[in-house]
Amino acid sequence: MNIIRKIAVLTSGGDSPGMNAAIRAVVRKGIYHKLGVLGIQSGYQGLLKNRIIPLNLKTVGGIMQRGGTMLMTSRSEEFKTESGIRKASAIIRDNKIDALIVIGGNGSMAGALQLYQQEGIPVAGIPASIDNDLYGTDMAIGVDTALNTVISTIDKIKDTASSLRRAFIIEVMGRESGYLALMGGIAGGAETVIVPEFPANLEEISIKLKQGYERGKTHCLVIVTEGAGNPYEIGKYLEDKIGFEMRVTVLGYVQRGGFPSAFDRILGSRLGSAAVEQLLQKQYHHMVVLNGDKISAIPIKEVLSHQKPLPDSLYRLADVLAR
């Protein structure tokens, strides 16, 4: 029977917004139950480099307003061999550390689960990434902050658009996970909405914008998931419909950046503390998840064997109020 003494907590992949939240509770629930904590630097990558530092009341002083991750974050393609699951279990080991917390995305969480698995090594997932895409989870460290950074630019950029009288597309980060572009969508006021859980028909796209402009619009905003398609065709298409030019804004990397908003702090300080109570009950292959407004938890091997869908409802009534 394991008996937890000491815990680990890595982030890995992409950082998130409010992931430093998530370490300070880990840290300060740890330290409550008289639990030795200690921090993993550069995720996985940084297990296998035993780059491991003690991590107490004061290292996570002053860290929750900030973005990013203190621990640094990365990705690791010898940690997905067999070999670099044993090297990091003997590191684990040799450190005497009994469990570990991961923060992450769906990538880590496989990493986390495939050390339970083969090296009985008791994990914690907390479910981190601006995606969304996290089966189990209504929301994820980061996706609130993301979502904000996401609108404020919709907000800018239409007011050029209406200055102008000028069509702008804007890609968003999201690869198979359409979330924030169609949140932003409907929370920016666009008129169309490119997602990849729904096929887009760029024929009937032109048809409704060309209709919008014929009406009297001033603007034409179509925001585009990355992994939706590339937004420059898509564009140049659209343009030649329309007859209006395209102007195309990515987004990229400053939608992972920036103070985590309070919702995102909130989170992570309760996730990061479900974690560690996790791991007390037991409960050695499991994430924490938020669902409604209670925290609970599900076994990791479940959030990994089902992908998240992106409600259609919602996506009809993104169409709907865009019209």
Given for the second form:
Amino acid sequence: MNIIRKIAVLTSGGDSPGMNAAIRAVVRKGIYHKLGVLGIQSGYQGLLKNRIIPLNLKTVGGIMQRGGTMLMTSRSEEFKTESGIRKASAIIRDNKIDALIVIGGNGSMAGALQLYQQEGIPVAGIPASIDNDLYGTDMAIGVDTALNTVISTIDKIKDTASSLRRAFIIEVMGRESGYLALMGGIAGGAETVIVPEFPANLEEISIKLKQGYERGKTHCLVIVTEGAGNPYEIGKYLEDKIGFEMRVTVLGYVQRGGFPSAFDRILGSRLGSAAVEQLLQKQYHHMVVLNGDKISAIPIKEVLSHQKPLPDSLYRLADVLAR
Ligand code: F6P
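Let me have the form predicted together with ligand F6P next, following on from the form predicted on its own.
To see the whole picture, the full complex is given below, headed by that same chain.
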């Protein structure tokens, strides 16, 4: 198949801290291998509008420490259609782009696979989503930074909760993935986590919380994934049962922002570099992944045909440590 001379990179879907490190690595690694590197602005939507800029060592200078994505991102409905994919492919060919690197979550990987399967465009995927819901990689870019934001907020809420002997429900992002809630609960010392992957028994939770107060606990924190239920309804139920005032805090978009942690900068750098290598090795439909300390790659098709499991053992650990 094609010789790769010119590549393009885009970020798609929700931004996540560390995307800039991945863009920088793609550009630097590409230039190291004498490839031309272009940046597509605003994800697939920008691709459909031909928003393409040249990238060089200078354009990616000073971006590593910045949150968000210097290429900007979007969620595109048009790109999901067969005609959208065809149009995108024509624009890729017109710009003489030999391969595309896509940085994003599951939806972004689905788009990349579609480009490969329908139009034969070589692609490489880089997992980036604070939800950590991409199958096949231990961590996606942005998760570590988001988790640190979650726990620093939990710490702060704990201060006010203890001062007033109040109970708090904290809703964290993650869609249907309970990773941020579970790890945030463990690292933040929450009393309970409620995640989509494991059924929650509110009656049991209320008994546990009540017992905690009776033992002299001065606060009570329940961390809930956004996809696991309405925090206000859960709060109302628990308040009635345990007889303590319950307050709700929805963390929201603060979890996506902020300067990337060292872990995310390093992960972004390693995965960005590995994605270019994939293309040079003529692997044209893979996503680069982190397993333990090793970077490798798996077919995007495999990523999309599995749900990333939330380890049972960690869910049990959270429960044991909270008692
Ligand atoms: O996938 C990342 C994420 O932040 C989810 O945790 C959240 O549900 C969603 O994106 C929010 O999407 P949007 O940015 O479109 O509001």
